[in-house]
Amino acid sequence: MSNTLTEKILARASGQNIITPGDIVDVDVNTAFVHDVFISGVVEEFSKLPHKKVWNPNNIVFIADHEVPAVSEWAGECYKTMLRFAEEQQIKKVHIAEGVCHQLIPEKGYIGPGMVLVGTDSHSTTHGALGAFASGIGTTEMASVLATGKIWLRVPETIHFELTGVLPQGVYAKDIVLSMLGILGAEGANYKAIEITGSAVENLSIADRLTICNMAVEMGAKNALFAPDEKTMAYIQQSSADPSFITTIDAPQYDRTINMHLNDIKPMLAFPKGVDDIHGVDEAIGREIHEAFIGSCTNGRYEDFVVAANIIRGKRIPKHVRLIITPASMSIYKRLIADGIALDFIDAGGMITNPGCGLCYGKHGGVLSKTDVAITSNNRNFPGRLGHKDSKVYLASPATVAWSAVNGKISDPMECNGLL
């Protein structure tokens, strides 16, 4: 048995031939990113170190996405701290109000197969979609990474999902990952890697893979990834990622293998109790909603809005429903305008916000009141995360969110004959 893909990447990054789960390895980092919410803490911790300069400014990315435009005086100061530190350290890859970190990192070509990425955001697992090891870390750890370019890690055991079959019409990548959460629960993959393979993977777009890896952290995973294939290579050729970082999987030793036949998956929901309170949409049909949100680093990509627009086009959202559209990046926003999709949402009565984390961060972009019920395409619905602790939040695919918005109540997108 050979190493898993996670083990192969960490072995190469630590200069070793073979490593096994449980080993502690000192790993070279390829890309480190910090976003606006944590920049002040990272800079403060960095100032306590003996290092006066970062290890390599070309490998560091700063992104302001959580509180843009500034929603507080503190947020405004965070922008200034980010710009000041970037200038001092000659960090050129600085993006303010251009979009969500987990969209910009792949979009700008800062990640590719076999690379190691760490970021000050738990959903950094997203970038494993391109065959990389990617994980979230805290402020103190990040300060050390900025200083040394290294991080020590415990090599995780690997849970393997083998995907076969074809998704039914009306069922999407979000339904796959919600089904995974239903199997593992919120702690079923604590400090483990998740690797996804199988004959069904070739039919999953890069956007699909980003969605699945994004929510792996909701199962407790340290990282999640797909082995690079032709779609991966085609995607990174559009960016500045280095295609020489190629690693494949060959008969690895997994901690556990879970077989999923995609034909059996139906539209899913995470009920308001939490991310792993997983049910079929059919168990909530008819529940009145007050807000429908499509966006976030999970499902704010162009492909997600195309699906939603095909459902919403030519219809009107009921008066009691607020439809909020938040593109994951400015380039996506521009494309929605150019293709007329933005007008589909506006004409239906929806609101389009600036690119960023928006409502998913729970500080702006549609914060919920005590009695609100929302259906959203983001990744978390912890009580109080999106507003009042008594508000009710269902997580779903963009198709389910869009069809529910049209009907003013939770609805099954498999009813959308001819629209999907």
Contents of the next structure:
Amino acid sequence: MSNTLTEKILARASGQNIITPGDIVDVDVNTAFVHDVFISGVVEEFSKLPHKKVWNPNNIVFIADHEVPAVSEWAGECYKTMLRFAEEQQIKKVHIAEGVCHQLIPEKGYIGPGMVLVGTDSHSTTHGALGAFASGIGTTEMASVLATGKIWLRVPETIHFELTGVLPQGVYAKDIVLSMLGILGAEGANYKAIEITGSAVENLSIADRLTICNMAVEMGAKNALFAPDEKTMAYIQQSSADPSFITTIDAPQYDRTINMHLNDIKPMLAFPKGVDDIHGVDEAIGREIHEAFIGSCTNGRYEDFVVAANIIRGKRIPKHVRLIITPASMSIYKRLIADGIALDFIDAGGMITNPGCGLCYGKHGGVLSKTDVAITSNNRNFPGRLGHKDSKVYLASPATVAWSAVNGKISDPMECNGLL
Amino acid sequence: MAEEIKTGVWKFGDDIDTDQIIATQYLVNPDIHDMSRYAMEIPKPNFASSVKTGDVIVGGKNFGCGSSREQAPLVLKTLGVTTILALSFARIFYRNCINLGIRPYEISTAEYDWMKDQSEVILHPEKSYIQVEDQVIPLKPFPPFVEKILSAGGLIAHVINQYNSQEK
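Please move on to the form predicted in complex with its partner chain, as the form predicted on its own is already shown.
Up next: the whole complex, starting with the chain shown before.
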């Protein structure tokens, strides 16, 4: 019998009763999304196929988030390709410069529990936070999905994390996922699913779960998910996502369980060597920084900015630090303005950019120089990822980034307990 | 018996990510041949100018990790690489290879150690094994469904074949 949640979702989506890891199944896709950088490639590959029409325009989402505002003469053509193809194919769910794909999709109700999502962005694992199967694919593969509504998948083995306890003050979901990376490494979950359960999960907000599932791909995971619970159902009621794909969860059997007691987790960093060079913040205290970034599909949500603003409010960022704030969607941006949080950042000397992916993929809005050291709330720090190949990037929680920005050097957010 | 092919080896370490295979700044280039000139610019600057059609890439652990950019395997294919051996592959890169008709094979640490950078190995035309001096590295066959995609030359050709067979 099918056991893990991933197996259950894939069994239903492939119309089978029993599937086991290693099987190759042909799966019905519920949501397929394409972002601006790859739209031209997808449309070009689609044009090689004999299919004149996409399988179902209502299940397809187009999002321009990487190249907004345009950073090259090429970007404007991407938007036009996107709009033209959407019009020809009657695709209505098109969002240009409204936010980052991995925030807009949950926010707009395009994903719900039990659904199957594939996207052209590698961080598509994010959507497992709502109990969906979600994974990133390439452009050729997306062209085939747009034509057929199906994708072949190898049923993955599952790694199970059991979370217990309560996070200490100053420690956040980002520190949990960095700790997971420390345990598994950059390929520890390669080809595999990750499922996260345990008594601590009910205390994790949907924003927390999105952060954790977002970085599952940095461990190589095919997908990562939390079983849907009351918080999930409350979220999808608000976003109006389709609840009809929900899958029952009856005590899955896992091959391998990793126990994590949240009380033991400290503020963590990924050192500049790579996403799995994980250390406690206490090992880097006092290192000078030049750029501090809070944003991205990992940690650019309203909850993240509330934490950061509580630390930064009333302070002045030192002159040698550029603080960059990038809300993950326009609706988050509007809340930051309405609540006065935007002013907290501006008064401290920070810059607020439009929602987008520019900084996080090293393209625009904060590109690093050869000698720059940055502390950032995003998900990747490969050599050259955020600019010059010799620049150094530390990945951290929004609280660690904010407190480090205030001090001009890497600092432990547990020291500013009174502010949190 | 089909003639054996002598082919060059380009060897890399662990965690070669897609940003290293082709950096973000070159992705805007609409000409894939032009873009290919910058393949592996950071890890091996002479790769793009010297690699020959049919050469084999040997990677360490987690080859192709990072972003989903299909340009990564595509620049390698454009430069004539259709066989990649690695200790392990990142998932999206692995799928992209298959979908483009590139054969990704997992090898053992011992086999990785036998393959020397810039050496010549013998690749059996049906690609069932590679001979490195007196050692033989067997290449594990793909599941039939995947082999169908590879034999068609990639996913697009496969989907067209399927469509045509349904039409009949």
